[in-house]
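One chain comes next, on its own, written out as structure tokens in the form predicted on its own.
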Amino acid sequence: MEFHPLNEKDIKRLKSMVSPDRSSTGASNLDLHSRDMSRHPACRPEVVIWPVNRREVSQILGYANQNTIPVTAWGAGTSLEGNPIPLRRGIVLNFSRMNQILDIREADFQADVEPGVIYQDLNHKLRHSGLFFPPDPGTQATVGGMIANNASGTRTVCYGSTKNHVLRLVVVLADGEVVEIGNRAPKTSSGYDLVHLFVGSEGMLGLVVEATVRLAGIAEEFASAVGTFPSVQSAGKAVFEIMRSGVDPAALELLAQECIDLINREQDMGLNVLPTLFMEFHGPTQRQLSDILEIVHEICLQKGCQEFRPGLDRAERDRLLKARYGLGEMIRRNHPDQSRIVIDVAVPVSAYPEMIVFAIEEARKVKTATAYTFGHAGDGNIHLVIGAKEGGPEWAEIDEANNRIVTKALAMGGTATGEHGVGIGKTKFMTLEHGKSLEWMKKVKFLFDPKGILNPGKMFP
């Protein structure tokens, strides 16, 4: 596809569209927005440009698809493989200010946000109601974001990912058409489901300029434990029989010993530096709770379990799941001269205990490289995050890795990517993971988006 590189001329009639101080060409704003926290490449777009409300929106890419202007949606940055680097230059629109809570229904258990809206704030903004927006990826990722990549987290294993909390789209396609897509009943049966064709399709169908999403309500009581392990074969064995016996734990995340050491060392946790399960499980009496932890206590004993702490208290499990979320910025504090890459595999959680154990012996084979496994593991989702000095002559052997723990994966199979979306880095797995049906996949991208104006270079190898 031949792009139109922007000049004079569209870069005045795009400024035109919005106020002076919502859009730039000057440097740092075209650096800000060339780049992930990922190690892909940086690529300036033309012109940065940030959209308070869908009519503007509409027409930035009414004259995009008119000139064959390439134009790519950024939410907050934090994406891990690429997914919001303008690979063909053109327009970046930055929804950073739709950021408005528009309206909260407590009695339905729904809120309507735009897309700039950071999870962490709805939540706060959520604090008093006795009900929260799930899912929970730990950074500062916006709603928009979370829908494009269909997010998760720690909480996935209990209350699913975004996509289980998206009912409505307000979505602007690449002509500048505005349509509302799905609604606000909590079920239906009416036509195709566009929602979640649009949830997780990285931008490159349309923009999300509003959505609906479904609320929770906090369980009156949690129970939260730690189970050390003397491998993580054993506790990835005690995580498939946990989530067998079907107590439903709201969050079941596995460390390996060299993220316990970490965080030993950045927040002086003070826990056993072997390999660790941090579980939670939610319930409405602590009589229930209890007889939950004594259940899984058992299991994980059968499983070898070398030390099991049930009943943290709420100060003890914020600072536990601040260290986890914390993590991926403690690797990156304490290697600053490396680059890295996050592996993101997931597989059935029958496979989980092979396939951990086989992520982390091929990460060991990169004898120069640094090497942590952590992931949530309930949801059968292994994080491996293999770092290096960039250029260096490991990247060779890493690259390899990944490619024999992705393939794994799908053979056994698992996914190329559990959570952080396709992007740039797992474009080249796509025809091994996905077959025809990729090609099924190429004309639903022709369809709603003819000129292949909505990011492209993404998702197709």
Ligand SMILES: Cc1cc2nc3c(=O)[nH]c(=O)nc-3n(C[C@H](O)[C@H](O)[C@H](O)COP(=O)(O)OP(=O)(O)OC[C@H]3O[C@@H](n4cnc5c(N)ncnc54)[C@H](O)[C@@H]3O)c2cc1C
The other form holds:
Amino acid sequence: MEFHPLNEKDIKRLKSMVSPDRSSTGASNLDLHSRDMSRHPACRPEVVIWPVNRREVSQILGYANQNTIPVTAWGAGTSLEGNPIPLRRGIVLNFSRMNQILDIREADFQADVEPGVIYQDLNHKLRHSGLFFPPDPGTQATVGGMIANNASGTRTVCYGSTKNHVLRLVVVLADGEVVEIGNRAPKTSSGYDLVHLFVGSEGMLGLVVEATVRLAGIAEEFASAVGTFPSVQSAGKAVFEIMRSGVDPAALELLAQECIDLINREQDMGLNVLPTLFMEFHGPTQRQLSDILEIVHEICLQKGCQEFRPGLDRAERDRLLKARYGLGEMIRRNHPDQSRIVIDVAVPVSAYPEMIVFAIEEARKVKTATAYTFGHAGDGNIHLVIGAKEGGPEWAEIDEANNRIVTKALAMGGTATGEHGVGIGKTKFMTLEHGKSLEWMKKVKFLFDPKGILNPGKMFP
Ligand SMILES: Cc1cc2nc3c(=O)[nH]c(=O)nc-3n(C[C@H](O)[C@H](O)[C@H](O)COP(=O)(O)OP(=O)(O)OC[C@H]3O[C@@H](n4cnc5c(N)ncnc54)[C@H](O)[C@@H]3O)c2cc1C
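Having seen the form predicted on its own, the form predicted in complex with the ligand:
In what comes next, the whole complex appears, and the chain from above leads the way.
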């Protein structure tokens, strides 16, 4: 699709649709919306608009569609694959001012929110209710961005990813039509599941202006433990056995030794520098949890666990989780001159030990690169962050390693992206991953957005 640069009339017309303080063509605002947290090159939009209600979103989209102007939604810009980068320029709609928690229905375990709500703010508001919104990417992400990327996190192994927590959406389609999809029933078998078509669609089918999200009860008690292992493979095997035993972890994270070393250096944690599993379990009583920890301890010992430390208190658990969440930033800080490819493959959990060993070996082949391996192991999700100077000779090697790792994951029945979405970086794997069904995705895209104005340049190779 040919998109033409916005002319003065377009800018004037678009600016007239919102109050004067809520649009900008200023260089710093354009720059702020030109890149996310990934390595992908920046691309400036032509105008940034901060809508405050669905009527404004509808009016802007109606105009953009009529005049074939690209529109890219923006949550908090924390994506790792270039998902909100306005590749074809045009309009960026920043949803940060649509950030109202509209209703919390404790008795139904539900909340209605606007898309710009930061999920931690929702959880803060819920803190005295005994409820929480479980998907947790760990960044200052918005609910709209989480829905669009189908984000997940450390708790997903037990509570599910964002898609498991969206019941109803109000979306504005490419031509400005406002549609309500889904309902507030805990379950439904009525009609095609349009809600889940929009979850993970990266702002390419329509823009979310309201969501009803499902909340979960906070467990009465928790128990956490760390186990260290002689190799990543033995830790991976323990993951598989823990999942098979049916103990239902609330978090099951793997960190390879270089991550532990980094955390120790940055946060003075004093952990053993070995492949490590961080585990958490939720339940009604401590007695039940201590039985679970015994089972898990036994499994870990069988897989060669060298030290098993149960009974972390809340402060210690929180410190560990914070360090785990902070890894991305620590890596960035420690290698300021590098660019990074963030591998995000997920495989069936039985394939996890083989996959993680393969991934590490591939990364090691690139001699001068740095590599950090960690992941939401209970979901079969591996993050391998490989860094080097972009454009240098090792960059092509890193890219080759990335290709081999993703190809292997796909051959094992896995996916190129467990949680970060396709954005720019994973488009090259879409044909291999989806085969003929990619053509059906394109038809769906055409049905909802025939002019291709919504987040153009993404997802499809
Ligand atoms: C250090 C670090 C760690 C991370 N860890 C995780 C992790 O553990 N798990 C995980 O899943 N992710 C993780 N991420 C990635 C990122 O935080 C998530 O993908 C998050 O959901 C992005 O939300 P956002 O609000 O920043 O959205 P943005 O990045 O602004 O946008 C994401 C996508 O959503 C679209 N979008 C935004 N708002 C709307 C809307 N209202 N309607 C339709 N489309 C919309 C955008 O166009 C874009 O395609 C991590 C990122 C960083 C930097």
